[in-house]
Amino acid sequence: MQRERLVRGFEEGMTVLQGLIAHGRGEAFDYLIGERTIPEALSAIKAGAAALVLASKPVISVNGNTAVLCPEELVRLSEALNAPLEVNLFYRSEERARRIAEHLRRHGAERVLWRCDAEIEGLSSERRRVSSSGIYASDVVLLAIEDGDRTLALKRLGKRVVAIDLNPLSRTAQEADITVVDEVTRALPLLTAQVQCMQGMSAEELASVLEGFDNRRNLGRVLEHMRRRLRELSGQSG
C-alpha cells in the first residue's frame, strides 16, 4: 500500500524516482529491526517530544515522501503543536510544492508553507530555500527521509533537529539531535500522542526527559538490537 501510494504521488507530481529509491533503502532496515517499533524508538519518541513541546517555535518540514504517505498524521501533529507543516525539497519545483501544500491542505492541513523568502547558509541544493516564518525562525525542526547535508548545516544554525530515519548509520541520524529509528507512517501516530501527554508537564520536567536522553548511546541499542535480530535469525544464539 505504501509502494502504492508513492506511485501514484510520482503520477501526481508529488514524489520524485530519487524519493522512491530512498524508500526502497529504508525498507531493508525496516527489516532489520523486525518492522516494529522497538524500546529505542519509543525512547527516541519520548525525547523528541520533550523537545517539541518545550519549543518556542517547532516547525514540521515535509518532502515528497511524507506527504504522500502520512499527510492525516502530520495534520494531526501539526494541530497538536500548534506548529506549521513546511515544504521542503531537494527537487524542487515551484510545481511541485504548490502540489504537495494543496495536497497537504486537501487532508486538513491549516498552516503549510510553502512559499520561499530565505535561505539557509552553507547549503547549495534546493533544501537551502526556506520560509523566513518557518524553518528558518524555527528552534526545533522535525524532519524525515532525509539528507545530512540539511541537518548539519540547520544544526550550525543552532536549531535542535530531530529525525525520524530508518537508517541509523545514514548522516541525518548521526548528527540529529535526537533520532526515531522507525517507519515514519508508525512513529508520527506515537509521537503525537506522546506530544499531547507531555503538554501539562513543566518546563523542568520536559528538560529532564531531554537530558536524560542520549542519541549516541541509543542509536548504539538500535545497532545492537540488529545485531541480537540477525543472530536469531541465522539459527543462532549468544
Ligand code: ATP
The other form holds:
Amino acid sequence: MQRERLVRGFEEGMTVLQGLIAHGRGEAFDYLIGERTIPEALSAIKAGAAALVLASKPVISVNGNTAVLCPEELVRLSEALNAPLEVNLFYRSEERARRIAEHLRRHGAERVLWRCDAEIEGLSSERRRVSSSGIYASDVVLLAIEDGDRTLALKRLGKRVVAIDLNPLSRTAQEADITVVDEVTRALPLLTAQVQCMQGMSAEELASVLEGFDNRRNLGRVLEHMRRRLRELSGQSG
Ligand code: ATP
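Since the structure above is the form predicted on its own, I would like to see how the form predicted in complex with the named molecule looks, so please show that one next.
Let's see the whole complex now, leading with the same chain.
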C-alpha cells in the first residue's frame, strides 16, 4: 500500500523519483529492525515529544514522501502541537510545493506554509529556501526522510532537530539531536500520543526527560538490536 501511495504521489506530481529510491533504502533498514517499533525508537519518541512540547516555535517539516505516506498523521501532530506544517523540498518547484500543500489541506491541515521567503546558509540554490515564519524562525524542527546536508544546515542555524529515519547510519540520523529509527507512518501516531500525554507535564519534568536521552548511545543500541537480530536469524545466537 505504501509503494502504491508513493507511485500515485509521483503521478500526481508530489513525490519525485529520488523519493521512491529513498523509500527503498528505508524498507531495507526496516527489514533489519524487524518492521516494528523497537524500544530504542520508543525512547527517542519520548525525548522527541519532550523537545517538541518544550519548544516555543516547533515546526513540522514535510516532504513529498511524508505528505503522501501519512497526511492524516501529520495533521494530527500539527494540531496536537499547534505547530505549522512546512513544505520543505529537496527538489523544489513552486508547483510541487503547492500541490503538496493542497494535499495536506484536503486532509484537514489548517496551518500549511509552502511559500519561501527566507534562506538557510550553506546550501545550494532551491534547497536553501524556507519560510521566514516557519523553519527559519523555529527553535525545534521535526523532520523525516531528510537529506543529511539540510539536517546539518539546520543544526548550524542552532535548531534542535528531531528526525525520523530508518537508517541509523545516515548523516541525518547521526547529526540530529534526537533520532527516531522507525518507519514514519508507525512513529508519527506514537509521537502524537506522547505529545498529548506530556502536555500536562512541567517544564522541569520535560527537561529531565531530554537530559536523560543520549542520541549517540541510543543509535548504538539500535545497531546492537540489528546485530542481535541478524545473529538470531542466521542461527548463530547463543
Ligand atoms: P544522508 O544524506 O542523511 O546521509 P541519504 O543520502 O540516504 O542519507 P536521503 O535520501 O534524503 O539521504 O534520506 C532518506 C532517508 O530516509 C534514508 O536514510 C532512508 O533510510 C529513510 N527513509 C526512507 N523511507 C522512510 C520511511 N518510510 N520512514 C522512515 N525513514 C525512511
